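A single chain, nothing else alongside it, follows as structure tokens in the form predicted on its own.
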Amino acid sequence: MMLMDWYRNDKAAVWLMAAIVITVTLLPLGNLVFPADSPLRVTAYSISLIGKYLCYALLGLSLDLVWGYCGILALGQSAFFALGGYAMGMYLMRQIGSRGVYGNPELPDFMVFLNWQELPWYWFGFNQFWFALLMIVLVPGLLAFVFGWLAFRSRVTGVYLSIITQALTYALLLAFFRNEMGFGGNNGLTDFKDILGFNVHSDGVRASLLMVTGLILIAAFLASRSVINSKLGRVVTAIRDQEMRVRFIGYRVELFKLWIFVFAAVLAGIAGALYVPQVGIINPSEFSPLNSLEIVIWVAIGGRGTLYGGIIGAILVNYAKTLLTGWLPEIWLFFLGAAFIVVTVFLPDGLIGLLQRLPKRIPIRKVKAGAA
């Protein structure tokens, strides 16, 4: 009964979730069941590519929460994404053990190359999967909490908040580029072998990662939808529309902003953690401020303030990126910029808003008998 009520109230969301379930079910089967020469065979590359799109969809969802519903144009989501990715990458590096190029059972290859004598203290514990999972949530969430508390308590809003979130991202980019930070410098973390004892490059693991990513995306969507439909979500939306009025009523606006900001950062960190084993690398370029700007474009094109607009926008834009960078790589950035301008000027509500404005059915004019 509850499912039918949800379908009547939000058909688009139900169809989107159904499409994700079908995708993460049929594609792995096409990869594992059919032989390599079968036309129904889904390649390992396609599995990883779709998995990457779903990670980006989760990242787009996280920005839609803070921008579409709270009105915070955060240009630092890529920082939380990268931190979650580094936490997963550190776990995967510790699983290599003595199978690295230099055969050191404790130190990753880049540390041996740089003549490190012992493992840094902040790498301790990452040989355990449960500890890595904890850090994937805790590190982005803690950074968002500290940053958000200072910013929202000081009532930094608008373009100023966007600028300092981008400055935070750029500062982390510069820090992680340094070899002495102990995160692989410019090359980052790569050459992963195992995850939970299974070969991370095997078809079965790739298919499993795709399925897990899809299920987590659905869970994140449902959790976000529950938050937005709750009293907290209604207050957050009111803050977006009339912040001063909500403040005068008596609500502590900074706490509501902080809550949604931290929640979105945790979702971005989880997206980064799912991204790394499927792509096979994490490096400081993920902190790039340009990446955060691209996330904004995903959400704007899909339609902000809808949740599924961020998901659809992320998938469509990145699919277009894959096609265009393969055919005409030099025009990709021009295409992206043009798409953003067109959406901003002609489709302020994105593609989702356009679909919602389309007529439900085409009216049929009655013609009198005998009329020409």
Contents of the next structure:
Amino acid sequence: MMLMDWYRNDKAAVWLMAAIVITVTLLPLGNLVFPADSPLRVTAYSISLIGKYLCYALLGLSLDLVWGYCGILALGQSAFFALGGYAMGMYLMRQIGSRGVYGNPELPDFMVFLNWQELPWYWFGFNQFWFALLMIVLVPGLLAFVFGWLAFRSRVTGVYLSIITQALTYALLLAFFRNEMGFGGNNGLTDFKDILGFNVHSDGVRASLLMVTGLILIAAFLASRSVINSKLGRVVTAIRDQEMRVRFIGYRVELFKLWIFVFAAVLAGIAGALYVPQVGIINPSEFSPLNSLEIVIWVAIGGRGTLYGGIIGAILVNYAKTLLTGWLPEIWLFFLGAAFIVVTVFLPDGLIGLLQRLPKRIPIRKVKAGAA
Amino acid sequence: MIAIAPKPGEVDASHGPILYLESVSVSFDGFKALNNLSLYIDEGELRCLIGPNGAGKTTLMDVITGKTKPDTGSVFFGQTIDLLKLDEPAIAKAGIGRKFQKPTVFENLTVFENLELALATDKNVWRTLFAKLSGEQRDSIDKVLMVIGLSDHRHQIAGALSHGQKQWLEIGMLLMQEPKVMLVDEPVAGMTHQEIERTAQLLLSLQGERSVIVVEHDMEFVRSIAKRVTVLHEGSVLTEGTMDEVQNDPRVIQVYLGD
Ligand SMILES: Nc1ncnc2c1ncn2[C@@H]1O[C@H](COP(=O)(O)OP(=O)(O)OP(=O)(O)O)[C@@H](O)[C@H]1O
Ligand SMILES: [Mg+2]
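Moving on from the form predicted on its own, kindly provide the form predicted in complex with the partner chain as a structure.
Below is the entire complex, every chain and molecule, led by the chain shown above.
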């Protein structure tokens, strides 16, 4: 009964979740059940690839909350993604133990290579999974809190805010490149072996990671949806449309922006953490300012301020990226730029907006056809 | 003398005006929008503020509501609350509400949701996240919907309302805030004759309960509600009195007709 009501109220949400559930159950089945030579066999590569798309979908969802609903064009969302990824990467590095090239039970290979004698203090605790989980949430959340508090309290908005968020992710990019920082420098963290005692490269773990990613994406979508449907969600939308007016009815605009910014940063961090074991590496390029711009394009193409838009945009654009970069790598950036321009000019509400308008158009055509 | 000290943060108008501005000046790039202006509003008073374009009426409201900080002067709410020390949400919370000259409602929200956001309640972030409308709160929204004549439009997106309806919705949002002082900037612009009459009735009905400052260019409307009228000119108070006194004041005639 409840499910039926729900379906009637928000068909798109139910379809989206059903699609995710089906994807993350059927694909692993196709991988685990069929033998390697069967045409129905889903390769481990495909499993990881889909897992990666779902991580991007979560990242797109997080930006849609901040940009689509609150109107903050944050161009540093990839910084939170990368920090979550590094936190997971540090855990995975510690799980290598003495199986590294240098066989040092305490220190990751890159530290041995740098002649470090002991583990830096900020690596303590990362051998524990629960600690890593805590950091995946806390580090991006805290950074977003401090940064957002300073920016929103001083009423930095619009282009200025976009620029300082780009500067933030760029500064982190430069910092993580440095070997002395202790995060593996240029090469980042890689050569992972185990997660929770299981081999990260095994089919079972890949399948489980994909399922977990799908479930977390659904949970994040539902959580975001209830935030948006709450009174806070309406205040946030009101801030996007008339920031000043919201202040004059007594809401502390900066705190509402901060809340949604931190919430989105935490989602981005979780996305990064899920991404790293599935792609097997995290390096400073994840902080690249260009990555943050790409997320904006996903959301714009999907349709901002819809929640589905961020998810669908991320998946479609990245699918196109996989196809195109395999085929004609040079044209990818041109294609992306062109798609962005076409969408902003012709589809201001993105693909979701297009879909929403379709059902209204069809009956009109039918009437015309009937009259002719 | 024994005086009961008011609690900090609470309006104390026990002796004197509820709102007073003294020697307030605001300049924009050397241009004095407000020039040594002083104004006193009593509790429950309905005051009309008139003056030619650019006289500084909107700027005065900006100063009271914390949007613009004056260069000099003091602005007090009751005896104890120094408005110059507060920002916009704090001033709103203290009990000063405002309707803007250009109607500003939340166009992507429904009429009902616009009123819900304005509702006088705890506006803390976490409380807002978990807020549920109580039956009482629903009733008060319904009541305001009736008063502003938008009951049938409750689920309509505010952006689709007519200009006059947006004005009413904004007045409704002001009522929802239950402020002690209401600043109403040009409420009847774009309204039909009937709507203007209803606005006049509404504002009159608030007298005694709330202090209301109304800025309006429509003199007929001002005449229909005004007890006391303050005339602003070039950032200062030109004169103050009843509508008749003011309209017969040669300086006022000069300002409105001259140069
Ligand atoms: N932010 C600003 N920057 C520069 N000048 C301003 C600013 N705000 C107001 N002014 C100027 O201050 C003067 C007073 O403006 P204000 O809006 O208070 O007038 P008003 O009495 O409300 O006029 P109207 O009846 O046209 O609404 C005008 O000359 C206006 O151009
Ligand atoms: Mg004005």
